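Shown next as structure tokens: one chain only, the form predicted on its own.
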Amino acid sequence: MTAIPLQPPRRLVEFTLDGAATRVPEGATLLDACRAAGKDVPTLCEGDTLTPKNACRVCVVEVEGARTLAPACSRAAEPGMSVHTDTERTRHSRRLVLELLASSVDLSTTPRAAAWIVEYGAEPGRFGADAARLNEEPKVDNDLYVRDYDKCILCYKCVDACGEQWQNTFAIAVAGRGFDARIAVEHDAPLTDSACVYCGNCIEVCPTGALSFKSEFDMRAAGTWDESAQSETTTVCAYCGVGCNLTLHVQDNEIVKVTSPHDNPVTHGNLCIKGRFGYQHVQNRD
């Protein structure tokens, strides 16, 4: 079991979400407040573990009085505010978001992605083939993980895991400006020369697959990743003292990939490259 250290006592905001009044911690978001009514608002960008980025702008709501839609997942919620999450505005804004996301990017293993495209009937192919931005091969340059541009949203999230919130490594950055914009490493090298150090703290936030395992990429490509026949067992890493809680994915009796409890106090779902990787000798039955 995770343990939660203990907080000072926060005041409670009092609020209208939907209608229905609403109370939350000080500082919560309305993004919080929608999970906490148990509200299903979309959102690719928010990561749990990391700064909100306002990239994707599908989480948009509606605030009573204000000019413009607000994204849920970095605006706190204040006393007295009336909050819409499901109005006309709202689902035309998210409408029109994945549409454009799904012109540009390939969000087939980006998590519920094709499932809000049906709910909020958005038209992938409504801007056309030429919306297509990179159509870059993968970039299989190591044994370990894979990059995939042609998936990335540019939501940053792998950027700053791996800068000043989590690594510290300053590996990945962002290259270009405006329509060029794109993820890279320095000088955009090759991976295998740059100052990464494998941690793949980027791979667990990243939320469309654009970032995948190496073990995930090739199983995806044979056919045979079948997430709904995995299992999880979360342990403790067995490296060093730290104690890191390691979330094992079993497919076939295999260990598959590596990931970690982003609830950990002590990693927030950070892991080194012994944690996430180091795992061959446990299936070695020879």
The other form holds:
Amino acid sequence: MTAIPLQPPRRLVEFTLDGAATRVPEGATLLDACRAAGKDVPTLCEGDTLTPKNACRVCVVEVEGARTLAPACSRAAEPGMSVHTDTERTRHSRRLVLELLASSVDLSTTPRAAAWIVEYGAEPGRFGADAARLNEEPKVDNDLYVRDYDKCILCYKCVDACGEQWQNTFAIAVAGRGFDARIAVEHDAPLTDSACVYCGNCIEVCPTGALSFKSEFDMRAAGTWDESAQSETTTVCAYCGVGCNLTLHVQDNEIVKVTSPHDNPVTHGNLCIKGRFGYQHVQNRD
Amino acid sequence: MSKRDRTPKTYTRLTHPLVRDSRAEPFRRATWEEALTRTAAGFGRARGAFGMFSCARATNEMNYVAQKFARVVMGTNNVDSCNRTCHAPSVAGLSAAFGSGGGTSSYEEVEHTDLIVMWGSNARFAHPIFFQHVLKGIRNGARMYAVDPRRTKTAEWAESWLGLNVGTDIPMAHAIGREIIHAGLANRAFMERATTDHEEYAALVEPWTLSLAEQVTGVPAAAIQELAHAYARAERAQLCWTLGITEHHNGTDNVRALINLSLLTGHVGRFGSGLQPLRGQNNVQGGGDMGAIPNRLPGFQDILDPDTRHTFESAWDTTIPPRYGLNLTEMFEAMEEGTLKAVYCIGENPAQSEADSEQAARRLRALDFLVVQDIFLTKTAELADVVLPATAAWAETDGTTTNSERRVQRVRKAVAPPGEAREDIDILCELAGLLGHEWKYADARAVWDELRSVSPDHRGMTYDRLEALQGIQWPCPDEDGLEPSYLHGRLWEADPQRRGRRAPFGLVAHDPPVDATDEAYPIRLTTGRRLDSYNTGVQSGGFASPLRRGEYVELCPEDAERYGVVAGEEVRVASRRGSVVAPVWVDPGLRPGLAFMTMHFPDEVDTNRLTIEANCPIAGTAEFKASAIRIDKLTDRSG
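Cool, the form predicted on its own is there; where's the form predicted in complex with its partner chain?
Every component of the complex follows; first up is the chain already shown.
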């Protein structure tokens, strides 16, 4: 018999979630517990493949006995804790966060943002029409992807994905401090003069569309981007022998962008330039 | 002339069959009926002189049907694919040692190992997502050593870079082995229990002292010693390699020399300890597993074994020649001799991917009948009598492929193919029908189920399980269980019966590159990949990579100065076989006397005019990694 190492068995933690007794494996976050219980807690900066950054505060919940609200994405469940996900205090906090974000950032391509704004009664307009907006043109400096910092909520997911958590290229970093903080490549240069290797893993994790495929950007500009008409099919990359999983997003028989399943044991949501962008050869049809 | 276009030739999809009555004529559009009738007639005339080039980029299912076509319809074992040009030595070397040609570990184990040796591999560029697993391992505390003539982006992550001279891998490995033995770090218990020939191995490596190895490899003795001790002392260690090891005239010997180190230390057959050849194309592993090689039937079963043959003869209602067929290299030689007259080439581009490409094209032209089935009119297709438009396996076809960690995964049809293009399996089955064999497969799953019925290693992998588990590593003999992620755990069994066949040490000797450098050709040219490009560029040329700068001959700063050339300046690069003109790029990761080129842009710079067709006699792989060249300044070039 050959030995196969196993993870040590994980204990279960018992606590109360919105008044109901709940059990989750030790180490699970409150967000994990909410999702397991079918509760829809809004998130923006949380990334399933990344260490939580606690940047956006849109997922806050109330823990009985705690002075402040807790970000569900990074707070681990503890035995005996009593957690409330939908109280006046959490709703108030989420409303304000959404108001501040939506007043300063273009959330038009953030999935579900519009619905949350309605759900929580946020009124971003009360800070004035162009409160604290960057009002910058999107940076289009190559044929693969576009940076639109008007849509950036400074969640730092792209920094983590480009840095030590996955890609280890370190092309993307935070420049400036405080109100001047912004995402940039070194010397705020065009991408083509940076260390970027165009793996697109930053696009994969970006929650707002601040980083997007050029193909998507162009189709949106032309008014032809139609997610409801797109199919998603997961297949295996046609290049090297590593066997990366690609999810092809297809509209009108054209591949319009490529993502990767985050729970896949080969890729964990990551790809290289060829897997992410090297699909065009199959559709050079005339 | 000075400003080069960064956009390579873009290939457009084939949308309908093409035929011609003689090679002097241009192609004309044909109906499928005409193209297939001609093909069947041409193959029918060529019985006994037929070769099948199957495709390492197509699905397992297509490779299964293609090899069955060769064996059942054409009665020959002459079936092979481009694994011959890259990792056949890995398969041959691993088979010789362990009886199985797959890499022994999983990617996940690289994250949980203590030491990683990357030997002849620039994985950061050639296998980037595998390298993310390596980086996880490094972040988890593993140390990495890079053994490579070039100080690559991979080497930048290493504890130590051992920049050896091209073609001195065996001296390096032997010196490491000798040092491990002399330092008393060999795993004697493992060796005595699970290996054979270790005494002979010890005698073989005895002359390879650290100082002799330093002279031959160019790597300081202390660095070799450090790697030897680190590898032997590690609790778990992964030894990974790619084409820097295999693309030599003695590639299989190189692989054996590396495997010896794992046998010496017991770094095989345990979680986190193993051997990983990183495969170059998406389904090189699967093509061989499916029997699209001249010496193995599906499931990597030896064709010379009478029981195996009998199984397939019953399943296919045929007789299988009880001898190995010709491999790709031998098929090219048989074209020269006139004994191979017809070739069915599916999805391969040997006119550009073979070493000494001029010679390869000449031999293809000498065929009586060439049929190319592809998605583009490649340089090889331009030589054909009939061209059949196929689908892109990964995006327009359902099926499976098998990756470097032996994981079989589903590929799925996402887009409809253009024009009249048809799936490979459909075309093969219709041709089989025209030649008297009625094959009916409802879909790719039906082909896969037939394969499962004849291949014990794949028997437990139903499509539903592959889907649910996001792929399964072979072996998977039953539908209920899963095997460990690593191979050859049996070598650690106490019971000799269960331990099975012992792994023999490979008693291989150093043999320097065939194409020696001298005064006329003083520079060693080695080849490899860049991050954004791939093989002959037919696929990767289709997208607008900001990293792409076309083909260059890369020199170190010292050599550039010695030859009086600057970056961007065009020079003539000549070998004993041919010459090309290419601009210079200066790379400080190279050393004096070492130049680097790729095969990504053959329509611009045909690097394979320079490479030598010296082949590994066991695996048939050519010595792409070691040509002797000369750089000539183009002083009076006009324009």
